[in-house]
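Quick heads-up: it's one chain on its own, the form predicted alone, in structure tokens.
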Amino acid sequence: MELKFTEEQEMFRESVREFCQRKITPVALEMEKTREISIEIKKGMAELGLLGCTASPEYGGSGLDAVSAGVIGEELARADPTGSIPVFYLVQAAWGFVLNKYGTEEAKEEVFPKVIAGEYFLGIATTESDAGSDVGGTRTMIKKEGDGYIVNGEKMYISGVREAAEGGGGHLTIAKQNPELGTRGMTMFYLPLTADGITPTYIDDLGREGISCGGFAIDNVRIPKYYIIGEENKGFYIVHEGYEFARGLIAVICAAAGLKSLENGMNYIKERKCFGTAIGKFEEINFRLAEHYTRLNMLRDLAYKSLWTIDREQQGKGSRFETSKAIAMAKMFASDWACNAINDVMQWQGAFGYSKECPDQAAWRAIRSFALAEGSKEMMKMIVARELLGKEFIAYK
């Protein structure tokens, strides 16, 4: 029944927290204007081994387990209210896990050293204009040609497009290889966004300004055979392992951002006076504080437990379905609970809470995205219900 951090994880947390407080917190809100993560921060993250941290040591990574990866995500979320750096981190941690597990030796040797050094960005590109949570709705196609493959299609609402297209790197991508087989005919592969035939576009997100969002057209892009991730026609199953790793990290990040915002709120309501008394004495405020604090700590515990189930599965001690359910439970209300807490903190701070000088407004905009990212909260409910009732109760089948 015991679930606690190891001494090594606690020491690692301290080193990450020290870096965050020194390098990230003082400049985090500047990303609302610069719309990028500074080279200095990326370099510092690389030196600490935070980038591509789930890659094996033989490729230069730290080989971290899911719980340890969550520790990093938690500290980054506390330090960066814009959510930019946590997203930059979690995408590469989750999909680095997939590349490390299923990628070819050639692909890992090519990609990981540059990702780990902060020179390349590694992302995920499954979403299309008509295909989000329904990955099976993908229209992008991949077909064999000679000793490689040709890819055609488009992806949209993808994190890190500018980072990969202009700075180097690429995205793990999914496409239909044998459409007549449905989801059993989808293949996953690494797609460098610097390849000929890639045309990127950029869109403005509501928040998370430090990391780009956009899409890219894929016009007869040729990739080598060694870019295939896992087996052909197995991509649909592989992609969900990456999603679940990312969802577990997102749940931790939401809890951390919400709890950090509550800290900001507590500091304010202790000092701010109304009618001659500190507003923290009013029941409407301190009761809400108690509820949010309890709920977010419940979320934090559930989030780490979900990451623990991933580690157990990798050790052969748990099933794929147990992991899916635990992860979906953790992510289901993560964004809602954190956003509700942050929204109340903004309310407590009055006009300041609505100003760009207040870090909590940036946190609200960032955390709101996680009700959608890596699978909507509605999808999480469907997954939990599926595991409780059985596949015969899936509404869309």
Second form
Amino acid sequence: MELKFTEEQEMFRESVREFCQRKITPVALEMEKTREISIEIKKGMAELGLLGCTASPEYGGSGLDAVSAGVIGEELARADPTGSIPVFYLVQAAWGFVLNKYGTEEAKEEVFPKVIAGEYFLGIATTESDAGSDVGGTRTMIKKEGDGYIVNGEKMYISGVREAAEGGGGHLTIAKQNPELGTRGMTMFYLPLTADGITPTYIDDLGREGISCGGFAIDNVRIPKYYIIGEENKGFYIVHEGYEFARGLIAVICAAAGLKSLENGMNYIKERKCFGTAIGKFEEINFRLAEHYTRLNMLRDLAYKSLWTIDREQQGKGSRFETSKAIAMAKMFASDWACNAINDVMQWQGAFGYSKECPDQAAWRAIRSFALAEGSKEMMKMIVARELLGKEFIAYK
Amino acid sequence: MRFIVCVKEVPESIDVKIDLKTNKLQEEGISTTLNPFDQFILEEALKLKKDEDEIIAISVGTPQTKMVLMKCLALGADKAILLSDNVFMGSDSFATAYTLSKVINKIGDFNIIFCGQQTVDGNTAQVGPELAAQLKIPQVTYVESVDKFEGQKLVVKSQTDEGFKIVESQIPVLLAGIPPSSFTPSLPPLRNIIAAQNKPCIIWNFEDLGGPKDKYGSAGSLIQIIKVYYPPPRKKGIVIVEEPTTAVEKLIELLNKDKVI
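Now that we've seen the form predicted alone, could you pull up the form predicted together with the partner chain?
Below: every chain and molecule of the assembly, starting with the one above.
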């Protein structure tokens, strides 16, 4: 057994880390106010090949596997406490993977070059007001008409709505094509947010200020046939591959953000004195540090293992269910463990920890979102239990 | 044209420990990188490179040194050669220059040799000049930029204590480069890192180079390190916490006592 990254992955890490130190870390907290990722950062990410990095080289991508994509996510999470850039990156990496695997040649040739150049945003829009992790509850409808399709419905709590609606690009979306077939009647497709009939709305999120969150109404939007992702009525199964890619990246990102915050905390508790002694000497503090550090490294290992299961599955060496379980295990506690660590780091820093000048508060607000985003932690428990006990033990069946 | 760029793996941080028993840096667990002076001169070489030209990066080091050569390949070098053998261990700048000269002679024809002016660990600035002497070619040191390169001549801008000088040279020549303050090292994009995995990175040992063994490594070195030690720790300072007037009086008293004033 050898647990190490490849030479290539170490080189990715070095290049991305240097980019982050130069371009992201010095200005990251400004995104709390500017509420956007600067053009300079997007351009730099594009030049380095970070955007849509999972797309195949024939479309301009680097064809990265899941573990390599995780290495990049980890570095971005260490650099940006607001979590905006990690989200901007991970969504396009994970759903780029789905578009690359299941999209038509025409769609890939149309979308990928612009995503990779940083001109388009490629997102995911499955959530609705009454359907989140329960994708089967989707109400948006798609129906065939002529040589294309008509879509009607509404999506909500979607990342990158402004980026795609104003800057160009779109979201991979799911809708019911044959409602009577339940989850077996759902189709996935690419929906440009610049299309006629799309009306965006925006939501003021608790964190991740540099990337927009919102929803959009879909009113008789016509899409061509080549925007369909995979086979019709197979959308429910395809969408889970994207979720799992994203969940694995999220688990790595949570571990990285938590560990980065602990580094901030360690620097502080070694210097800050109370009763004439460094507060890092108090067991109330250093025992907690030891526990958080251990837990977050367990999470990091589990997260990378989960991404490795995706790569194994893509190589035909693992099953869908093994991947689902490994990913759900990694994401289950990712947000909680990282948030608990960050919360303690804020506490150690006293009043400064509660101020907007403290980067850890931004990290806490960002990482809190991942207990919900791309599948709630409760849903992760349901997946693991289902894989352990069998489908007959699913509560809703 | 064939350009040869000599590079070195150096510690990423200056915060390195010394093994007092072996008189060497404690290399285990420290992260290393491409010497920044070498990256600068590699990028100068890349600016001169035309499609038909070849850039070969070479380095003397351990198997781990391959990582910095891979970075050179990702930045645009066409080929890399790592000289790695226990025989090369303990080389000073003279023995390193000898080893590099042997590999360059083995490669054969070349037009320009590029070296960083110095390394951030050893800081001797000797390898480039010694290599030029061993190869019997002219050299220009402290090169900030190559401003013109036509036919068999090039014009470079070289830093001096007072400013800079413009030097014209025939090729073959060795250029030892020092980055101007405006230099920002390039970052290799992912696709170039991936492409680098398919470029040749060859490892040569003593047998590949040949020649007398005692010319290499510590045996071939002119400098013998007798002892490496940390400077004695500075004594704890005195902090005077008083009103300014009283503090100054106390300071003068202390300086008088120590016969400083």
